[in-house]
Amino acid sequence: MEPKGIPLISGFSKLTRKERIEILNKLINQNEDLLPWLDSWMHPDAGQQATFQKFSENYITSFHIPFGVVPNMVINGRHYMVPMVIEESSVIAAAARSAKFWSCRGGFRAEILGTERKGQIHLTWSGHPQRLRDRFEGLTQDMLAATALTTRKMKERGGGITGIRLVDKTAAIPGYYQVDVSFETADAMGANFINTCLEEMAAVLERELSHYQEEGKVEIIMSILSNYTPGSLIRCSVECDIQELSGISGKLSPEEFARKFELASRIAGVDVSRAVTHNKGIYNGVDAVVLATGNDWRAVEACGHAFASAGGSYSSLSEAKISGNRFSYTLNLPIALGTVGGLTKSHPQAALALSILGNPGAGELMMIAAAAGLANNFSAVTALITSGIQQGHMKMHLPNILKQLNATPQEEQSIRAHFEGKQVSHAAVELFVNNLRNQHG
């Protein structure tokens, strides 16, 4: 049966960029040639364009996302200007609001609880489990010897392989075992390093265990790093006297604000529907820093959501507490980032972001990302329990609405004046614009 839609294309990756765009023109029945418009989004500098074009396959043009900075972020007594790349309105404004508020109240306190990365070799063994366990200590030494050349430079930087253990998973899948390998990767995210080590170790397992075929047969299924890194953990917190919350509590008293905030935090801890949105607010800040610095935000999010489910049900990553007259808010964030390798230096804007941060090491960058996440989450919960989330969000979204409605500079001035202090919605702005245009014929 022939698939519906466009016909299958062979060798698409081998086509020139212009040939790919010609196919797209036909696909969307575009009357005008897409090429000039797509060209307009490419970098005017040929050298920079060549760099960007190599980052991904089947390139047709570049997709622009705003790059902004959050001032006044104080972390462990140090002032930062934090770069963030994000397309969502109000995220940077929310982080900046929190940063300024907490900068006068001790700032964000962050600590590294661990920096361990993990990889796994997945295999099957048909023999008796004890036979595999008996031979594993000797195999461990062989595996370490096989990776000596690969790990040499990493060891010089304070990293390397820190642990190897055999995990029996036969209760889940007959004959299935894992070799869990722990790593320290210094300032690198370490994906390529970890995967190289694992493949070298897997080759040893396959070779050495094949000598004992009378006891059982081994099959290597796959060798791959794990993006679940609960051993690479940052704790970030803010704390102040309850009375100091008057600067952000709106119409609520500081005591009422603290009580409602703590209750909102508890709700996110017990209700999955709220917890997902609550944690999304954390990742508004975390992802924006991760993306700005050329790191893998998909891996960071996947790890965090798995960590949030580790207790058997999905829960909040942050927690508010009231103790006497003190209010505190704490985030425990599993995160693995790098400041060398990958895009961190090859992408010029990622390199700029790291430079703005003072060229931090991986641990420091992870603390900065956690602080950005807590800052955004604090602002979001504050808005929810005081004025509501839409008032600030839609005000920041107003420029997008004006662009969609093709507002002129004169119309924009009238619209901003009219909606100052009023609830903003797309429908309300559109109605106002239509009335404005009708009045002027």
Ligand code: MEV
The other form holds:
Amino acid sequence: MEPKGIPLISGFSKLTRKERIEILNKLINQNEDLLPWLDSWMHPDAGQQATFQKFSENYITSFHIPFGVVPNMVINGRHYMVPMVIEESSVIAAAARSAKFWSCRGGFRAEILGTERKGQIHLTWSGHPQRLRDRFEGLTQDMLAATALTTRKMKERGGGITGIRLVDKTAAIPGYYQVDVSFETADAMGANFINTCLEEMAAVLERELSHYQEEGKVEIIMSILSNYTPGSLIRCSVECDIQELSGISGKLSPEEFARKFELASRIAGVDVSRAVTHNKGIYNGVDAVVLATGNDWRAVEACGHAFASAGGSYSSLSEAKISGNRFSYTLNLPIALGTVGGLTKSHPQAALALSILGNPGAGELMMIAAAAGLANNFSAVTALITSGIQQGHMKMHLPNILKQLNATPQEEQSIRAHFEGKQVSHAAVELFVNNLRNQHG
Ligand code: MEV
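Please supply the corresponding structure for the form predicted together with this ligand (the preceding block corresponds to the form predicted alone).
Once more the chain from above appears, this time first in line as the rest of the complex follows.
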């Protein structure tokens, strides 16, 4: 059956950019040619533009997202300006509020609990499991030797393959096994390095086991890194005397604030619907740093959400505690980042983000991203248990509403004056603008 909509296209990637845009023009029935408008979002410098458009196939233009910085982020006694790339208007403001608050209360304390990366060779074996175990024992050295050239440079940087084991998964799928390989990748994300090593090892396994057809048949299904990296873990926390929370507790006493905060944290610990939103607030900060520094935020998110479910049901990644007169808030974040390779240097703005951070190593960047996540999460929960989220959120969202309503500079001035200290909502601003426009004919 023919799919609905426009006819299927073959060879789209072979078309020139102009030809692709002509197709889009027809698709959206635009009277005006999209081309000059799309051109206006491209980089004016031809060299820079060439760099950006190489990042993806079927390029038509660049998509802009704000790049901002969060000042006053004190992590392990050091002051950072943290770059963030994010489209949600309140995220940087929320992180900055939290960063400033904690900067005079000891700052964020972060530690690296591990930096292990993982990869897997997925295979089937038709013979007796013991035969495979015996053969595998004898083959591990050959498999490692096959990666010698690939791992040489990584070893010089302190990385390499740190473990290799055969995992029997036949209870889940008959005949299914995994070779589980652990890696250290120094400051690199290491995706290409890991995948190359795995494919080199899988080739040895396939070749050597095929000599023992009478014992069983081997089939390599796939070799790929795992984005689940619970062994690459950051713990980040903030802590202060409960009385010191008065700076942020609004109308609540510091004790009431701490009690309500701890309860909000427990709710996120036991209820999946709340936990997902709570963790989304963490990833507001984490993703913004990950994106700014040219890292893979899909991998970071996928890993974090799996980790949040490791106890059997999805739960919160952060936890508040009250112990005597002390309030603490801790985030355990599995995160694998790199500061060399990938986009980290080839994207000029990612390179700038890293230099704003003082060109950290991967572990340091992981701690910074975790601190940003905790900062955003702390601000979000603080707002939720005090003023409510909409007051601050809608205030930050006001420019978007003004744009949607095509407000003139004079109207903007009147709107800002009118809504000072008042609850902002799209409906209320629209009503106010309509009244203004009716008054002025
Ligand atoms: C909005 O981007 C994030 C929050 O929903 C997080 C939360 O509810 O904790 C405010």
